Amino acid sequence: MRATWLEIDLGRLAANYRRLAGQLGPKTRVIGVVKANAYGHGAVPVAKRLLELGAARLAVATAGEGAELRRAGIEAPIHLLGSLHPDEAEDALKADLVPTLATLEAARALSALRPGATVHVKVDTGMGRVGVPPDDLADFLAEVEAMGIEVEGILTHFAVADEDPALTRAQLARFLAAVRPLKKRYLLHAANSAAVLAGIGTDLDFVRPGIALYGLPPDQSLTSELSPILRWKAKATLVKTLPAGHGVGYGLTWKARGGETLATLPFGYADGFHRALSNRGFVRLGREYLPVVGRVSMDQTTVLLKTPPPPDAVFEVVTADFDPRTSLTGRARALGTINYELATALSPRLPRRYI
């Protein structure tokens, strides 16, 4: 136990997943990508759920992920997103992974180590990352199969879902176009949240939400579809009142004019409250805001208090909305940065109590 944790709201969570799988076609299974930790909210208990909702299979970044779900009892189909080194070639087996295939030389691995391996082949219809360019995709597919390897599905991944549809289309078009003149027939995903959201590729067998469950808008724009499922608490773990002059934190950044109160607050930049909320940040207390006086620390954060709080209170370091200074979307947009990026730093070490 610790006197900062993170609360998530599974119940909010089914309301994201039925609002996403209402957009989708009768025979439209959902992957849930659980990847980073389940995008910090914690990948075991969130895969869990979201399988007892409703979703077909899970999706995960590395071997590594994938083997703890195994661990935790999930049968489930999960995917191994990205595209496939040789190196992982045999811990992606060794968890009962469907790889991403882009190479020939990941094929080449998969087969020594276990032919007739499942994985799904990835084309690059625009994003330029990862994929098989469309024009070589049945000479791939021709290489891959000759080696014994199960090709069961073919996907892409959309570059800009959530800021032009135009071109999102174009890129579906290019896929399906990719994938038409070939005599098997493969399943099929493209749709990310912010896809899925659009309605854009929603009618395939697969589409793959991952922010959006989380209730976190892959677009500003979206913040009335969705409900975030995260709240981070903390407890003070001291509470002092200033004299004149006296400076608080690394380098002494900042300095009371006297009489100030002040709460210790105990997490820092290793919990994921990043350095940059240095003297800029806020808390909530209620409906107070108060603001972040001096350096960030690794482990401990201080916070200017306008009243002394009572002793069990309890400060809101992420809010479960869009407040634009303590939400994850709205703390992103003042760094300049995603909420992707804030909810994935959220620490291991944070723990975790699920509602």
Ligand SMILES: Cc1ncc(COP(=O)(O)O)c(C=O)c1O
Given for the second form:
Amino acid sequence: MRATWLEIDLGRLAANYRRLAGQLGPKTRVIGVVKANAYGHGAVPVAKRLLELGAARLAVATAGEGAELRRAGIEAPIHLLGSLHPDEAEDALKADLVPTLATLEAARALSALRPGATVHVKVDTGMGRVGVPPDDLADFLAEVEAMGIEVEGILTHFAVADEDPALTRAQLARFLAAVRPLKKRYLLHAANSAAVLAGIGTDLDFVRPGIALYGLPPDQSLTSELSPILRWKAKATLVKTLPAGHGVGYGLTWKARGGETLATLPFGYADGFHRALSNRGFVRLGREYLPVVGRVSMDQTTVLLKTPPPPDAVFEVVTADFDPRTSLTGRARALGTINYELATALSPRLPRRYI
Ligand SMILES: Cc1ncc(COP(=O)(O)O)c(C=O)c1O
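Same protein, different form: I have the form predicted alone, so give me the form predicted together with the ligand.
What follows is the whole complex; the chain from before opens it.
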């Protein structure tokens, strides 16, 4: 056990899941997005809980992530998001994943390995990243189905669901216009968290929420009806005072005036506490905000206290709220990034405790 760890509240995960499920049409089911180690929260325990809560399927970003879930005994369908690269086809099939298909090269690689492989085809309705253009969809489907590939579903992804509902509805309309003329009935899905919360695309066959399951708002606003499910805690490895003029950390960028109480905490940027928080970030102890002093190093961070802490004090590195200084969402804003990036940066080497 390290003296720093993450606590993940699976009860709050359930509350967020129910909040999202309450938005859905009667036949719409959830694909729980657990890529990037469930956005840093730990893929296997989160995936298992989501399935218990009623999620029909899961989604990951790499075949390796899918294989990890299979090794843990998960049997539910697992989607491989993105756009399958031919190099990943074999591993995707080995882990029994449902690849997302958007190129003929990937289709050929799949059919060479396993005729009859099941896929979902991605349409680009405006994101401009991956996907078949809507006008090419019918021809693309005909070509891949002629290779023997089983196209079970068709999806698209929204580019601005968190900021522009009108444009998102236009993307959905483009998607529906592209699939309407098709002769076969495919399973359809489009909505990410922001779209689910906005009620856009919530009556197709599936929705694909990620960030909101973890209680983090997709639009980066500080208030939300969601509950963050993760806390990051730490105990001090050393509490000390330094004489006037003594520097702290690489580069000696902070100097003691003399007599201040400092605590050295056992985590650093390799754990996902960004180096940009050097001389700028905060952790919390009770109601007090303790500023980071000196540079954040790979494995250690130093903070300034007003008074000596009680023995075995537990410092909160990330709070499960929307605090502008210590929550994932607030800190992301302060750093000019998004909560997605801070959550997925939480290193696998941090122990995770589930409550
Ligand atoms: C294709 C696809 N669907 C769904 C999601 C989930 O998005 P969010 O975490 O915003 O709900 C993602 C995440 O990036 C994605 O790439």
